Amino acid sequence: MEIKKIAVLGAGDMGHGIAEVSAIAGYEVWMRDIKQEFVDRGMERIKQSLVKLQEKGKIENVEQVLARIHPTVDLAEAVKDADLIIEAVPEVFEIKTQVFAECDKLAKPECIFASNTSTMRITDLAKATKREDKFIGLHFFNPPVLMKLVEVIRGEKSSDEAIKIGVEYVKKLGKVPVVVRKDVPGFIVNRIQAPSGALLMAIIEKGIAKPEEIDAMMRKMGLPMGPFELMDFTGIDVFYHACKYYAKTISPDYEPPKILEEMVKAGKLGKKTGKGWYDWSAGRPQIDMDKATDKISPMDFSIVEINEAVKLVEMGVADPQDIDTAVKLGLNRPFGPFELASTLDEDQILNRLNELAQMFGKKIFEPAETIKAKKLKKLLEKKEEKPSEEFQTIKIEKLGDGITKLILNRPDRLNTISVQVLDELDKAITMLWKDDETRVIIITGAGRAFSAGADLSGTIITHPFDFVEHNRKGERIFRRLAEIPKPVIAAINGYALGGGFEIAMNCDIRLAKKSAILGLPEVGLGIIPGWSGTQRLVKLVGISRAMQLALTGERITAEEAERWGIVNKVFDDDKFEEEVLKYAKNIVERCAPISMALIKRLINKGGEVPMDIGMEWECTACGVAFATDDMKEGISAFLRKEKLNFKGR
């Protein structure tokens, strides 16, 4: 079934933004609440953010996006022939379960019915309808306009055609889907946070901490807000309802304190009312940062969320990678729990675990199965054999002629660098890496930038140690570029700042536009070139040259860099792109592969080891070129002075 209309119900926080998206899509929208006040207001949020779009050049025309949404406060007039309707109305088991059992009536026996809930199980929302099968949850994240993920949730009667249709109306809105295969509470990203939430509650309770200490730490460490700080911002009656249902419906260790509760029954629910636990009624509460804890560890709540992601694998709700991503995704982090979990000692998770148990008094701490048995490493090998999903952030183009260009694929961002980039950028390297009709890769940028380094907006570092791991993470997969056994060459069509400098100077060849930019801002901004910068300019130009770029920040030109021997060669803009690829076929057509692989190889690890080493490696590199067919090709073309003919053999 073909998605053409979509009713949207609900005009808050939530449902503005899922009928903005959608119409933004190219979808007809029927955006309906139950009064006018609510609807006027949805519509006016989505005029102004729609300008910002525009604006920032995200969207043509604000006029023909807003033409494709249609406020009501008729239901009946909302979902008569929709295709997919959305619920987005208060998380209260009831008001939703009446939403749909009265949709059901009026709405087409073919329509899709989702719930965008956070918390609550698929399985029981659908019973208030007779089509149980057609009943899916798409639980979309705040602000939807921004933020990159989609759970896809599979109640236990969801049809898979259901769940299918699902994931391509998520596709088509530029966002990632991950299928939640089971439906338990809290799904994946909330159901991963919620042991956070009870062991911050039980440190409260303990009276080991108090909240502004708690806050204090937390920002000190990077966080823009504390959890508790959080808390008061989106509402503590929304954090405390939660924690009822997770206690009803997973475990009593999740019943919040009586603070908690009194703060909700006194109307103390945070920013909505001026006060939660800390006081805003003279705007954003000052934490004062003298008063951070040293009596807790923030290690302790990323080893309960791996934890509880490890009993999502054992229960079959997900498997780690998806884990993984929705949780990066979802809360903008570097890492998922499994990849900062691969950074942890086995023994130091499980030992670490059973303390908390013990100290709280909480069976929600011990360590899943998993753990327990040690088979954590295992689990984390199983997630690296899974084949690449489909590139969101980067393209790849096959050329013909053995030719493949990656296209790092932000164009709106000017290709900046976020850990989804990253990550897909290894997958890419890998299959590249694996493909035999690659000969030579040519990586650039969509639009008028190679890249203009790390994402700096979208990603939030809690621990010194994770913003090592961060730029440890980065280091590794560019050096991958120059360690493949292939030429790379960097197409540098524009800006090539920071962590796209950083990039093309790990690849074998630079070739620029006149018009490019080249440099290393990051002095400028209180941090350094993390992603091996320091260590490859210093090769390419010298000590004098790489002092004064990295130290200075400043910006050089595609002709200066070519003068300074970081860039090979130049080319007018207009034939930039012909002339590329014509380098890149004349690489193909005259060098064997096998060959440029093992001097790549040499050349890289020349400037590492003495020189005598280096001669003899060079010696045991000559003998296995020596032994190739492709030597053979090369003499015997050359003698019949014909065209070569390489099959990298």
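The form predicted in complex with coenzyme A (COA), contrasted with the form predicted alone above:
Partners and other molecules omitted; one chain follows.
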């Protein structure tokens, strides 16, 4: 069934966001709430958000999107003829079931029902209708307009067809669907965080550390916000109710501590009431970083999350790959629990879980069966075997004639480079290395930037040595662009800063849009260009100019970069894509693939050795070229004045 008309029930935080993203994707959307003022407020918020998106160049026309959203207070009007109904009304079971029961009578029989609940069983909600097979969960993350993940939840009676429709809809929104195969409390993302929340509470209850001491420790590790500040931010009551819900549905170990209950009773709900763990009356609390505790290990939180992730796999809720994807996208984290687990020692995880379970008297920290049986590494190996279905942060486009575009594809984050981007880039380079259809690679960015560098948000690296490894990984992956035996053109279509500039430096040719800006801002962040910047820049422009850029963080225009010899050519903005394509086509038509592979290697490696050795390599390479069919083709086509037809053989 093709989805055309969507009804979103509720115009609040989630409802208006879901309506907005659906309309942006081209759906006709009826947004319904019980009072006109709620609907009006929702529409106002959508309008404000769309204007921002238009300013950022993410949508073309605010009015066109708005015209697809039909606000109403009339439930019958909203759901009549709808193909998909998404419910986002308050998290109260009776309200939700009442709305669904009414919709069941008003909607057409084939309409799919979805709930955006984050706490209720889809199976239980579905019982309010006579279409349990057409009932699924679509769990968006807040704010829907920014968050890429949607959990698609299978209730006990959901049909394959309903899940497929849900998945297709999420993909059409440009978001990433992760199917939750079993209807468990907390689904994937919230469920994985549940035990670390319980650990935080247990630490406070036992008086091992205070909220500020823990927050300071986490902030020192690079988190933008400590867990207690975050709890204040989202609402103490929200956390309290989640604990209560998990205590009822998973284990009494989740029962919230007295102090949390007292805070809720006293109305100390965090930012919204001015007081929570912190005093918010004068704005965001100042965390004293000197108070960072060393009485607990930040790794403990990761370990209990890994444990929960393994339990989800054991229960058949999702496989490790999907869990990693969900956690990274749902929580904006650089690593998923299984990726993190692969860097840890299996025994260390097992022993620490046993210690935590004993120390706090909580069964929920006891190791999962797989960990107990020391089969975690096996599980991780299985994950490696599963080929990734598709790229999420990059895009590969075959343009024909041997030209392949590799697009850094996180336009809303200015194509910043996360661990996932690095991993996907690595895979893509391997793919293109072997791909006979690809003769020239153009690497560019989606939207207005080439890449604004390393993703500075939420990098959880706990030890300097891990940071060394993180840098080494990026440097090795970028270096493969210089090693792949085909020409790589960086089409610098906007900002190329930090790691973005470093990607471009590792390419063979750099073509830039006139409006592009290049620079190495790391010095102003207290770090250094760690993905080959300090080394490659010197080769490109000499010590003096390399110093100027890396030492001062100065940003230069594309034209200046061209004068310096960093950029090979600059094109006007409106002709940029056309000119880049022409440039690549010219290479494919005129240049022999094996010659290019050899030349690229000689120039890159030859500069690293004494000249007489480089010359020796050059002679040997000439011999290799001489033995190719392409050499015969090149010379004979020239003599016969015929069109070239290189085969790369």
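Since the model is a prediction, treat every value here as computed from it, not as a measurement. Residue numbers count along the first chain shown, from 1. For clarity, a rigid core is taken as the largest C-alpha set superposing within 1.5 Å between two forms.
Core-superposed comparison between these two forms: CA of K148 displaced by less than 2 Å.
With the core held fixed between these two forms, D160 has its Cα displaced by under 2 Å.
Fitting the two forms on the rigid core leaves the C-alpha of F187 displaced by under 2 angstroms between these two forms.
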